[in-house]
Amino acid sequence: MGPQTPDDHEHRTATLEAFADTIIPGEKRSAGDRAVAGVGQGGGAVQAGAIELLEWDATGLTGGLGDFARALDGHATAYAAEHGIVLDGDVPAFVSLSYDDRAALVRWLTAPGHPEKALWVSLALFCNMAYDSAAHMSTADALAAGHPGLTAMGLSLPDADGLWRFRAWSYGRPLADIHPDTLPNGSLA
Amino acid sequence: MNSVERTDVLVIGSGFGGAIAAYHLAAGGAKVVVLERGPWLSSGEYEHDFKLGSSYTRIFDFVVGDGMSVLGGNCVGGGSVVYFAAMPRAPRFVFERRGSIARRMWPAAIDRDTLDPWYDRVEESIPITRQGWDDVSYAGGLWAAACRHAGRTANPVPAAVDTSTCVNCNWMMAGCRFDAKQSLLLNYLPAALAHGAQIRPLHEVQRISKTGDGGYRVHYLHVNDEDYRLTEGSGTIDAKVIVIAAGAAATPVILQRSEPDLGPMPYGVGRYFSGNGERLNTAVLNEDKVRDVLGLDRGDGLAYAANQIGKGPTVANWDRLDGSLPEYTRYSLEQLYFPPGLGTILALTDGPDASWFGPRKKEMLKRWQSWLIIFQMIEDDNEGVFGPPPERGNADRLSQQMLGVGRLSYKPTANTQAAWAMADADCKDILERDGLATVTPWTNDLVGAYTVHPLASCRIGDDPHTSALDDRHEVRGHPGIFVTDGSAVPGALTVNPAMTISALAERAVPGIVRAAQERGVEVTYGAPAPDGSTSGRRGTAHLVPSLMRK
C-alpha cells in the first residue's frame, strides 16, 4: 500500500462506514452525513463502532482496509456505469450510491460463487459484530454507555461485578409429556 | 543442549478424547505429556465479555471452510470448556446406520448395548444431571410447550451441569465462571495431573515423524498467548505411543502433514467428515400468542422475552429418533442458545426477500429477547473432505484469535439437503401454529453450513477403505498411533456427541494400554473413575479382555 494522504483516509473511512451502514443501517449523524444512508432508526453499525472495531488489528482486517475501500469503490463505479447511475464526485463512489444500490452491490459481492465473497463476508461479519456484540469494547461498559446495538437488542445489565446472574429462569412446571422411551438417566433407550 | 525429551505416551489435545486417555494412562503408570494448542485458563479467568481478547475469543475457535465452518474449543479442556454440556447417549438406531457406504458404518463390535457400559463409565466420571422442569430455562419451557401444542413430546436434556450452582447466565461458550458446568478441568484432567501427567498449553502440534526405534517424534510450535497468529519457537518430544485428540477439524490435518515422514495414510484420513447434520433455525416469538395460546407467563408481566437467560440447550424434541423410520428422516430438534457475535449474522428475515442484513434484519434484532433458536441434528452423508494442510495448525489465522480459514470442503448431498428441509419444515410446523412465531433457517450462503460438533474425519470401522482407524482406534498401517476424539466417531449421531465421543475414548483406552505395554511401557489398565468410584469399572470389566487382545 502506498502512502496515504488525510484525504485517502477520510475516503477510506467514509466508504467503510457506508458498507457497515448497509449491513446494519442507522440514522444520519448530521444533516450532511453522506456515509450513513439514513434508512434506519437509531444507531446502526457505524454508531455502534464498526470503524473502531475494523481499525483494531485484533480483527486481522486492519492492514487490508485501504484495499477493501478501493475495491468497493471500484465495484461501485462499475455498478453505477452498468445501471446508468451518475456518481457524485464529492464522495467515494460507494458512498454516492443510494441505500438500495449499496445493498444490491453487497448482495452480489457476498453471493455464493462470487470470487471475492470470503473477503466481503469477513468485513460484514465484523460490521455485524460491532452492532450485535460491541466486540471492540467491554460488554458491561458498552451497555453502561448505551451502545446502540446491545441496547436495541435488549440485553440486560450485569451485576455490579460485571457478571450476569438470573434469579428467575424457569416456568417451573412440566410443559410437555416426555418421550415414552426415556430412561431414568434422561437418554432414550 | 541436544538432549531429546522423551515420554511414554504423548497426547495431542486435552478435550474429551485427550483427557480421558491421559488420565487412564497416567493412572496406570505411564509417563504422559499432553500438548494443547490453546491457553490454560482457570474459572476465575472466564469473563462475561464479547470484547475480542476476552476468554470468549481466547478459548473458542471458528474455522471457515468451503461449504462448512467449524466451531470448537481451543484451550486446556478443549470442547468441554466451551460446550453447552448436553450429554445424551446416541439412540440405538445410530449404530446401525449405513450412511454413504451402503453398509453398516460402525464396527461390528460396537452397538448401543456394548457401548452402554462405557457410557456408564463416563457418567460416573463426569457428573451428569437429568434436568427437571425446575431446571429448564424459559426458552426450553417455551419449546416444550410449543411441542405439546403441536402434539409432540419434549425432553429435558441430560447435562453435565450442577444445576444447584448454575446462575443461568448463558455464557457457557466463554467458560463457566461458577464451575457449574462439569468440564474436564473438574474431573479427568486434575486426576491425570495427580497421577503425574503434564499438560502444556500453547503447544500446537504440526506433525509426527519416526524415531528409528519404532517410536515417534512429535513436532510442535509455541503459540503466542495473545496473538495466535504468532509463534515463539519450536520443539520436539519423542514417545512410544501417540494419542491424537486434536478435534475432528485438526486431527486429520496433523496426520496429513505427517505423511511424508510416516508414509501413506489410510484413505479415510481427512475424508468422511460429518458436521453431525447440524443446522439452526430462528423463531421470533409473538409474545401475546405465547401468553394466549401456550398459557405461559413468567410472573413478572412477561410471557417469554428470555432469549438471554439459561444454560444452552435444556429441552429437545426426540419424536423423530425412531429406528423404524428411514435413514435421513431421523433427527433431533433441540432448543439452544446461541450468543451474539456469531449467533445473529446468519439469521434470515422472513418473507420473500429474506435477507441476513439491512433494515428488516435490524428490526428482527430489536426483538432478540423474543428469539428462540432451534438446533437440528440430522443424519448427513459424511461429505466433508480436507484439502492439503495449511502452513501451520489447521487454519490460516485471520484474526489474533478465534477466526481462521481452513481446508475443509463440504458439499451437502441430496440426502443431507432433504433431511435439513424436512427438519426446517417441522420447526415451522411446530412454532408457526396459531401465529406463535415466524421461523426462518440460518443461511448457508455466507459461510456454508456450520457445526459445533465436527465428527468422523478419521473414523473407526471394519472396512479399511472407508475407515482410517480399526475398531480399537489405531491408525491403520501406523502401529502405536491412536485417535480418540470426535474424528473417530463414524458419522452423525442425531444428538449432541460429547457423551459418545467420551464413551468411545473410554473404550479405546484398554487397546492403547496394550500397545504401550507391547512397546515396553510399564502401564496397567483399570483405574477407577477420577473420584475413585468403581462401579463403572466393574461394569466394563467383561469387555476389557477382547479390547486388550494381541
Contents of the next structure:
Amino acid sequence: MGPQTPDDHEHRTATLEAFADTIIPGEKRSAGDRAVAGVGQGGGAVQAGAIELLEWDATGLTGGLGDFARALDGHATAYAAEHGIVLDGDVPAFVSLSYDDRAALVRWLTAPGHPEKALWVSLALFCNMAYDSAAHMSTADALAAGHPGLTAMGLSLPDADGLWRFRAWSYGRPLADIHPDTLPNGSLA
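Could you give the coordinates for the form predicted alone, as opposed to the form predicted together with the partner chain above?
Just this one chain is shown here; partners and other molecules are left out.
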C-alpha cells in the first residue's frame, strides 16, 4: 500500500470517527459535522480523543487503521444495498448511514459468531478506553482540558502539586500507617 493522500487520511478519519461516535455518541462539533451523528449530549468518544488514541503506536492498531476504515465502508456499502439505502457519495459510506443504521451494522459486526467480531470489538474497546480513561494522555492534563469521559465520571482534580489525595477515606480512616522511609513525594527512599 502506497502513501495516503490527504483525502485518504480525511476519509479514514471520518469513518473511524463515525465508528467511535457509534460506540459512545456525543453531540456534533459543528453544524456541518457528518461523522458525529449528534445523538448524545456532551462529548462522546470522538471528543474524548478516540482518534488520537487509535493513532497512538502503543495500541498496536495504528498500521491497520486504513484497513479498518476500508472494511467498515465496505460493510456499510453492502448494508445500504441490502436495506435499500442510498448513500451520499460526498462522505464515506459508513458516515453516510444514519446513526440507527450505523448502530445496527456495528451490532452485527460485533455479534457472537461474526467472523470479524474480534477485530471490531478491539476497535470498540479502544474507543471506550479513550472515553473511560483518556489512556493516550496524562489524567491531570485530560481533566484540565475538560475531558468529557473523566468529567462525566466525576473524577476530581489533583491537588496543586499534581497528586490526588483523598481526605475522606473510604473506611473513614487511613488503611495503614505511612512507612517511616516514605519521601514527601510518596515514594520510598
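Everything quoted here is computed from the prediction, not taken from an experiment. Residue numbers count along the first chain shown, from 1. Rigid core (definition): largest C-alpha set, two forms, superposition within 1.5 Å.
Here Asp159 counts as shifted, since its C-alpha moves by at least 2 Å between these two forms after the core is aligned.
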